[in-house]
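Okay, so here's just one chain, in structure tokens, the form predicted on its own.
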Amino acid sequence: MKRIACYAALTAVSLFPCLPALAQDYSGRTLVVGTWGGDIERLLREHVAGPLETKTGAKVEFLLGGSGDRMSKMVAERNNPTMDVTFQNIYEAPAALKEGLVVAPDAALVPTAANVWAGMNDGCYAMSLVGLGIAYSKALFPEAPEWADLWKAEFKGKMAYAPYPSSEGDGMLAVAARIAGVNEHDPDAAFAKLAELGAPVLSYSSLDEVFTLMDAGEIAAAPMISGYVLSNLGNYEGIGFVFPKDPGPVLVRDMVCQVANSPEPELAQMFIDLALSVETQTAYAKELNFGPTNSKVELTEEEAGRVINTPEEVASLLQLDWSYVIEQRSDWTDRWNKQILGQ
């Protein structure tokens, strides 16, 4: 009741929860947010940065790039950080917390975090849910494939992969391991099984590049993050996407983190609170096909069918031992280049 009364008192003047920081004037202050570009940046500007600037007088500056670059930046700036908020992957957030680079999730500081599905705020705040599935050429697969179908002889040498290291590569190694009857803790079996697919047609850096070749039937399939594929399917009639069942799709979760000892901690908390709001999470689901982590989001049946949307769906996904995987990244990068790419 206390929280409801607090919201009611602020209804006419603020869209934010009752954070003491709102009493302060933030004019002339700048919040630095590290994230990915493209539609993610666009939605964050529209639903988070814009409202935050309007309500506080502060400015939001985006630092665009890959999550690995942001991890390196936090390490390099440990004693004097310039970022206040950073978006990281499922496996980076716990490591960042362990190293003291980010602030542990706390619903007392970010009230909307209380609405995130239980168990998802691991290391940082859970921002979105996606799964690694199979994007495939409809010309080569009359029916949606299972993982094991990729090992049929006719598809050897017709795969495409994202550059390694990547969530896609780690996920595909884990799938190959399970096809071989083991798991990611047996990298010898995983690499040997994945190498049976042959060197890929393409190690892509552009989605348009791989989608164009797949649409033309020159690429049979590629392990891909669901949101990226589903957002582009309307442009390519010859491409399908499926969440396989045996094993299931690999869980990938994006996280939003408050950088430890950053210049603007209160603005960072307000930014994260807005990022986790029903409005922002709904926009992510409808426009990016990224599953919401806020349990209060309501989607239509059609919208819900395109995203990972419930704890039950998350439980059906293949969850990797990310701490182990990250420890192997250096060695696995060399092995990927030699055994998978044939370099």
Given for the second form:
Amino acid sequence: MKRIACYAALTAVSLFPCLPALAQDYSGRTLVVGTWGGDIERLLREHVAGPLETKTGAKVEFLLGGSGDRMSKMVAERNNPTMDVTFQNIYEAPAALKEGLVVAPDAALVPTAANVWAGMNDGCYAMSLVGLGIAYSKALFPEAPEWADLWKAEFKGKMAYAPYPSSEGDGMLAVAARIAGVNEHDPDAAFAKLAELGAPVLSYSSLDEVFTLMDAGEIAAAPMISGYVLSNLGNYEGIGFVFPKDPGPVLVRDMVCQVANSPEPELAQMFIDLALSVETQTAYAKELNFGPTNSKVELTEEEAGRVINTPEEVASLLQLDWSYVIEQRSDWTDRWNKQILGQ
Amino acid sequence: MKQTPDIKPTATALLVAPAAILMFGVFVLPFLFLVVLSFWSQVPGSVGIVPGFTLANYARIIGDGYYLGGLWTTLWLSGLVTLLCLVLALPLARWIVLYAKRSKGLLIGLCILPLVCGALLPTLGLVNLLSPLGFINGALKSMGLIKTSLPLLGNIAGVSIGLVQAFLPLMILPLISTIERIPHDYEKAAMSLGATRLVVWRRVLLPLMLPGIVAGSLLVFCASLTAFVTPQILGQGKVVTFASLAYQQAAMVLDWPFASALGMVMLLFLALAGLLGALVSRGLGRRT
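Having looked at the form predicted on its own, could you now put up the form predicted together with its partner chain?
Everything in the complex follows now, all chains and molecules, and the chain you saw is the first one.
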């Protein structure tokens, strides 16, 4: 009898590590995820939130908005966060980790993170790869332009930019710096060179706004991030998009972060694990033209041609010193307002 | 004569307490935090905040022509919008009071519509109307009146149109309320004594409408001073207002102390506008 009891005890102990997975029921609990609205929210609902709700019984609630709003929210709720997972831009993730707002990436907590291309989980988990290229008016550029072509006299004052601060703006400053023969560590040269393009036609608040004017030839070009642009190009015959070669397109990553001290850390890790899965990453690539970070994703030749999806392609891109760039944010915002918009 | 029933102080306190607690929690406390935060500073290159007293944020506003320029643009834009609203609302309010009759309720409802449907949708609608490829430029071009599009977005003209559309009800409503109290006989009496229509307006109607004009102007000026959505969208990043600067610093740069200082300066001008309005109203009260 003692032996049976002993075996039973041993069996129970050996099964113990499996017990949480078998017994976890998160019914009645809510995971709060901050992300962008539109197609990204739709894909996350379909491929991440839905399966997670089915698996755990928990409810996933989305907070939609810009990444700056989410960064503000994390800072404001530093001691008592209400958001569990947040999607941030490449330049915000290292800063968020440095400030202790997010949990450092760890494949022990999020197993799929081990499949992400090496070196990409910088601050948070790398969610998708996109590049800053040029959206241009085909009427004004019969051939796809290089960065340097934007500086031709006939295009002065015919650019459009995203509101600053943004990865588009920082990327364009870095390109201007390289056109001037330096890099982003020389902001005087970068701003002076970018100012040569003249004041923009507009700082756009939506892609439709800028594409309508670009399609009509009122805007010559705009530095834009590949994913959304490529998804929308079908609606505008007069607009092209190119990844320039000299310098290459600026690498931009969307990151997914686990908020530090959030109410539902386990659910947050499961959500991120699903977000990095082959299925979700493939959907991102096929539907949004966002390059997968999961090295196990396999795309057709045609699909692969529209996205950045290999370390070799990443190596060909212009990578900024984002830690330095983010430290300049306040100063550069003032300079952008005065030297670029205020011309 | 109907007498006011006696209400014990305890009962009064209990009745007022829920609203007072709510206001203290969601308005007074955050406002006090805003005041304190404006005297703190941000750690350079970080989102961290140094909770030590400094006047650096205010010195930056006063010492930087860009921010002073933004303040000046905001003030004169608000003044311009107030004037435009007044010019448009005066005849409209008077017409509604005197001639609308049965459709009066409907017209007042239509006037209020921009206030209740929020700022975003009407503003996005205006983008379609005012853009270089929009309805207005398209119509003018098709009539052969213009060859190149008129710049109606990304400038003061576009932002003013948007703000007037949004805040005209704030001028119309106080004016309707004031004009309703002016006996129509006054106008007839003045004209029977030989006054022209212009003189009637200048010497009779406008002075009697002044309380409504002051109240409406104050409301429109303050609303325009703090407007964010309309200048942000219709200004296309090229019309710098104080609210858009505060948003940029708070939500994008994450320099909350500086954004708080910008907010405090805006509040100072709101208080000054309110004070001026109160002084004018008191002056009018004494005169009557």
